[in-house]
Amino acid sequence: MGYRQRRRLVAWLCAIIVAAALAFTFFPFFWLITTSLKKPIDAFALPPTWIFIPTLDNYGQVLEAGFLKSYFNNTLVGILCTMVSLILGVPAAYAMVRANFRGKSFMGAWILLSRLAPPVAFAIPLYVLFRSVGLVDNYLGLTIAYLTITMPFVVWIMTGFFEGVPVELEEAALIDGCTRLGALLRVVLPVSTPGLATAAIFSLMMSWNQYFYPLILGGRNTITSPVMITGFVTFEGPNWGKLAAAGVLVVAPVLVFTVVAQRGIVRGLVGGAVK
């Protein structure tokens, strides 16, 4: 077999390896959208049921069921906790880089574990103290629950960015007569900007997705997506048709999201990692 040959098949076979992990990794999503088509006899049939004639009443019943409010809900606390990661991590971040301080480097370690840190270990002290402060289903409880996850990411992707600015850009505009805030803001963030987009868009994106804290510190007014999908779970057992059309009205969102600015991801995320 020749060279030319040999390549060709290389190519072949990485093709062929490429379509079947797509096709491993999609078949969930289609299998989703396929099932929220259906009516219940189609979905609950056994063998599974390839043709069918698609249906929108899945669709319907889940958004009669008050599913737009949670839709509200969901975009509301995420844009509020994105909002005020940004806006404290980002400060957080800078004085990590620029400041020296007595135990900087346990800081930085502790917002690190902080991030892996799993949801329960927080959930529990923050629904005493909420109850206690009448922060139960209300929208500033939940962006303050959340900031318990999307703050660490924010400070600890940011830091990378501002360690990658030259310090003497920061100098000359101190010179020129900014403050300390003033450099930051006309010349290290406009530098920065990958950065910005790219925390914006992962915290906007955990907050979308979140379930745990809504399920604990949430209630029947700050009802999210994630959560008001479990009520299609009765006694009676589970209604696939609306579950799976909830499912892809949830998901839907954020898989746009991500194809649209997957560039921007990227280029953020290899950005930080570089500098």
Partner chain sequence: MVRLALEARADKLDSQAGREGQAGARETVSQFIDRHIMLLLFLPAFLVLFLVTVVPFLTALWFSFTGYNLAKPNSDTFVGLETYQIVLSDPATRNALFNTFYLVAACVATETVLGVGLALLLARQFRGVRVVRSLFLVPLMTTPVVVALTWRMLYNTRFGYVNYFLGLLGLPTQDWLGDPALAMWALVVADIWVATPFVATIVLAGLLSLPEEPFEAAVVDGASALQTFWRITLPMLRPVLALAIMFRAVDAFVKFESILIMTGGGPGEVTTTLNFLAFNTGFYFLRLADAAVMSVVMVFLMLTIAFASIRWLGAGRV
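Starting from the form predicted on its own, produce the coordinates for the form predicted together with its partner chain.
Just the single chain follows, nothing else.
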């Protein structure tokens, strides 16, 4: 076999493997979406009915069950916690990169540790504390709990990002009579918009996807969508169409965000590991 033929063969093999991996990756989504559009009789049919008359009944049932309320809760807590994480975390990350003070490396290690710590270690004391001060089933309580995840993440992402911003930019601003705060607000932040967007998107998605904290610290008023979906399993028997419809509704905004912000997501996943 000639060199060119061999190369071609390898290329074809690779293409087939990638296609198979893509099929494996997207099959569950295909299943979820089609099932959400099927009548119960089609959802449970085997061999599967590949061609069926789509129905929106399942979505109707999900919305009737008060799903919009949980959607609202999810959004509200996500936005609250993202705002707090950014407002506090971004300046802190900047200070950690630019200033030299004692405890800086300690702070870095601590941030990593809180990224690693199991949520259950925080959930136990938070539950006890929130019970005594009435923060269980409370938006503020959920926001505080989510901060244990999103704040370290925002600081982590932003330190990686600020390290890439040349000091000369700020120095020029300082010489031109800017205060340090002015330099941060008018010079550093504008050039860091991609980093800020990454941090915000990740923080939003992480809180949107949360299940553990709202399961423990949430309640009837603050129930979030992921918690509400699991309720559809236990209390009403397995209605796959309804479950799938709820699943599609929860996942849809995340998928849209992923498509829009793919580059930021790679940066967020990789963090400062790859320059």
